[in-house]
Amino acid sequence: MARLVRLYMHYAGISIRSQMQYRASFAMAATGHLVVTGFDFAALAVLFRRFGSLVEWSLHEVAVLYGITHVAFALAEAFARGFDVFPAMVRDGSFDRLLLRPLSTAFQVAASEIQLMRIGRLTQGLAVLGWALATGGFSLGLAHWLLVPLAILGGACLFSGLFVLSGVLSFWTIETLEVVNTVTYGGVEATQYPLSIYRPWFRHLFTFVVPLACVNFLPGAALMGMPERAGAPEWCLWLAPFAGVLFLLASLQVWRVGVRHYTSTGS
């Protein structure tokens, strides 16, 4: 394990140094992510200023869900983005080289693309989450403060699992399918709002098939002290983030199936 950590840090160092070769470009990209996501939340705040609430949810309560989602997704984009660009490896045959190395292919693909520029979205998500928790009037104990990073970790694992599954499809389709983005990027858009505002079939999809609710809506309800809005036992809300970890582990098993069925393009 220590060897893998050192190797990953080596990969990360190479990736970060390459991105910092053009520091002005890196700064503009990171700032762009910060500004775009900042305008996104500003538009949300304007709507709440105009209408007051979203059903029974206040701006601070929605901001908690928004912040958890965007911090988790920023981490997944930064450290699992290699799977999103994996189709190019299949097309040009460079994935064949990874198969010759005595390392997990999933490890190599994940470490091949570490995007530091996602710090813009990360910063904005942390700022919104911190503001909501500090000024929302929630009664937060030690357990609640521990639940925040747990929900973020679960969300990062779940979004990473979605990137893995997107990459797996390339073993058969060569090109990634845009329909997958309706779950990844569409999931980000959907879960920055309370899941209870959607139709039952939509809630079931993002709870039992792609368990985004388990890393956002359910722990968020526990964090804000309103388990009745989640419609689930309170103990379930505290354990829900582990669904993200299980989803990632299951996705990696599917990845192994894809690797076994891989046929080189011959490029």
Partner chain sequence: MRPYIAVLSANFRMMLQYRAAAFAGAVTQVFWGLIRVMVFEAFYRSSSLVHPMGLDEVVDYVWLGQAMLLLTTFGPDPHIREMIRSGNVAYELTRPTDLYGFWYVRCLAARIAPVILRAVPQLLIAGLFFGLRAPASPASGAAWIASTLAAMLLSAAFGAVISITLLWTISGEGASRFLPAVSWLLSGNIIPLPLFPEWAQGVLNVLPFRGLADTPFRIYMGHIGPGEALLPILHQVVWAAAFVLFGRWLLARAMRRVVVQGG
Given for the second form:
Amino acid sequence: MARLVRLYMHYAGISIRSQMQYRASFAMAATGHLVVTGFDFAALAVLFRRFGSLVEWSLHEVAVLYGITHVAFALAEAFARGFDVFPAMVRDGSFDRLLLRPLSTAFQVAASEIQLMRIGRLTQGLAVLGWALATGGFSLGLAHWLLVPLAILGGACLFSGLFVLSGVLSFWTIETLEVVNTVTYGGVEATQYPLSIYRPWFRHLFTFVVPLACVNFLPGAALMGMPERAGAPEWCLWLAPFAGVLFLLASLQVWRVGVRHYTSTGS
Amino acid sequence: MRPYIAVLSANFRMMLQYRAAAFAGAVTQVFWGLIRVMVFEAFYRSSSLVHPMGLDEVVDYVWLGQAMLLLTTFGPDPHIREMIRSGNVAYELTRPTDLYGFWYVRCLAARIAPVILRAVPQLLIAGLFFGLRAPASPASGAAWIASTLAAMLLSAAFGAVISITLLWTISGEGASRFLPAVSWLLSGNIIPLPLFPEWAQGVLNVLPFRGLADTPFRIYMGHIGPGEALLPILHQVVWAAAFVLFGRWLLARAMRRVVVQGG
Amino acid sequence: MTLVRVENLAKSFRVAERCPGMWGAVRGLVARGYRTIQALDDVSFELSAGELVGYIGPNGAGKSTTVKVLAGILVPDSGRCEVLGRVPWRERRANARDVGVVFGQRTQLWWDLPVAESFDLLREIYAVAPADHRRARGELVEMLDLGGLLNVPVRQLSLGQRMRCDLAAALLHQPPILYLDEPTIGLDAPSKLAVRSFVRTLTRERGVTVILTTHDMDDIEALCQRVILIAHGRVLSNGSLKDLRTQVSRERRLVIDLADPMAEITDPRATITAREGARVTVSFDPDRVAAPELIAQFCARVAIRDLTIESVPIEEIVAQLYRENGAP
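Please supply the corresponding structure for the form predicted in complex with its partner chain (the preceding block corresponds to the form predicted alone).
To see the whole picture, the full complex is given below, headed by that same chain.
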């Protein structure tokens, strides 16, 4: 384990150094990313300005959910983005090279691409979250404060799991299967807002199939001190983020099946 | 004219090959559209005030936006980007045609083909199942088509400028990320422009970005009546021409640099 | 000692076939036609420690499929395969520590980084002890003359320089077995010679066992004691180059430069295969007539300025074998 951590740091160092070779264009990309995500929140503020509230939710409350989602997604993008570019590795055969090495393939794929550029979204997400928590007038105890990183961690795991799943599909098909991406990016878009505003089928999709509610809406409601809005027993809300971790572990099992399929078809 | 038509049709046929991608893209757009419609529904539930746009109109606006998405969300043309990265842009200079014209046509083809491929099925699906209404009147429909064509011309001119900025490696990288984001917000693709605060309306009306989305959409639903449509369409065409001139000037400058530095 | 044992290996692939046209594309979304390709039909061979074996065949013959099976990347449909007593695909990671692989068309180095940094990372990936790594790296740098390249980013290397670095990268963990897939493809002449001489040293002095797949018959002639030739997934020939020659044709050639371009030369035991100006090429079967005898015959009858004896070029031999074993 210690060896893997050291190795991961080494990979990360390499990735960062090679991105730093193009320092100016990195700075541009990161700034661009920050601006794009900044516009996104500005648009949300514009809507609140016009409509006052989103059903029972205030801008601050929505901003908490928005911040958790974006921070979690930025972390997943930074650390699991390798799975997103992975279909190209299968197509051009460079995945074979990973199989030639005495390391787990999932580890190598994850370590192959660490995108610093995502620091733009991360910064914006943290800023929105920090602003909302500081000025939203929530009464937060220590447990609530602990729930914030837990929800973020669960979310990062869940989004990473989705990246793994979309990567796995490329073992079976070379056609870009956008279905998973639809769920991933659609999930980010959807969980910026409280899940309770959506129609039932949509709520169920993101609670039971892809449990994004568990890492965002449910713990969010608990940490803002309004568990009654979540429509679930309170202990559930506190444990919900672990669903994200379980989702990632399950995705990695699917990954192993995919690798086995790959080595028996060599597609 | 012949070589331009050849480029246009080659690009068109190439895109037609990606039918599966177009299908998947349409599914994605519909899914996103549903999310956005539900969010707007919730916002409209929260307030009983009268807004510059009714929920019905916003729903139309969202579906048109999803269908025409490629007119507003675009990075640089991938082919031109590749050519610049690999230095093959020098080859383009050896061709006996006007380079800007070539690139413009390429950008135009990259908009027409996918818009037709994706927009038609999406509009049908949205119309049949998800509350998109027909154009306000046949005249509105006709004006909408004219305005959509103008939006394509404008979008291609804008895309060509973004592609050309890549010839300046560093600042191009920034511009090619920043400009699409600006156009994404200011064209009305995130929020319908009429829902922006009053004080912003004047600026939004003058800026070119509304011509990419807001103008044709509002013409479609009769928010801008067919009688008043001429001026907004002229606004689109004038801006398209301005971007073409700007793109030409930019490319001429860039090429002088390339030639001087030896590519 | 047998290091690699391959018995009756078979592997087929299903390749999706797309029907043309709009209707085909629509149908392709639902059901798809498949075609089965038998990449390996029945392949058996063995390699002993320290051997350098050429593995040749036309494109699509199954060469890289075999290499992939040996590397543990691909699981065959049937047949057995052992590398150092292990089944490669069952113990992929253990197997990976004992083999080095170089694909000529690809690099395993990190594109934007100096070569030395790739080497450092590979040390960690293969968990090589620092002292061992230093020694192995020092030797490789010397043998491949990499001293000046270590601090250059990989993207700035020429193809030949990159190949030398890739060879070193594949050998840093000191594997006893090396798979080389087209290592000289696209290289200029000096680089090819450098790669060949390195591979030769590797087997002779280090006892590394090498499988070399290539289309360059000069590689084979310069390096390989043994050649395995496959086509359509089957081994057509397995033996020395000389064996391969005699299997196909015993023919030899006499190239004669005549003093008088118009002079007639004939012999019932030989046939004229080419005539160009004063140069005549005569082929003969050394079992029917010995070369000195034939030469003496000609010298007695016409004035000869110069004369050489040639074997049929290995390319022709191989091409003929491919033809004779055309698509089944």
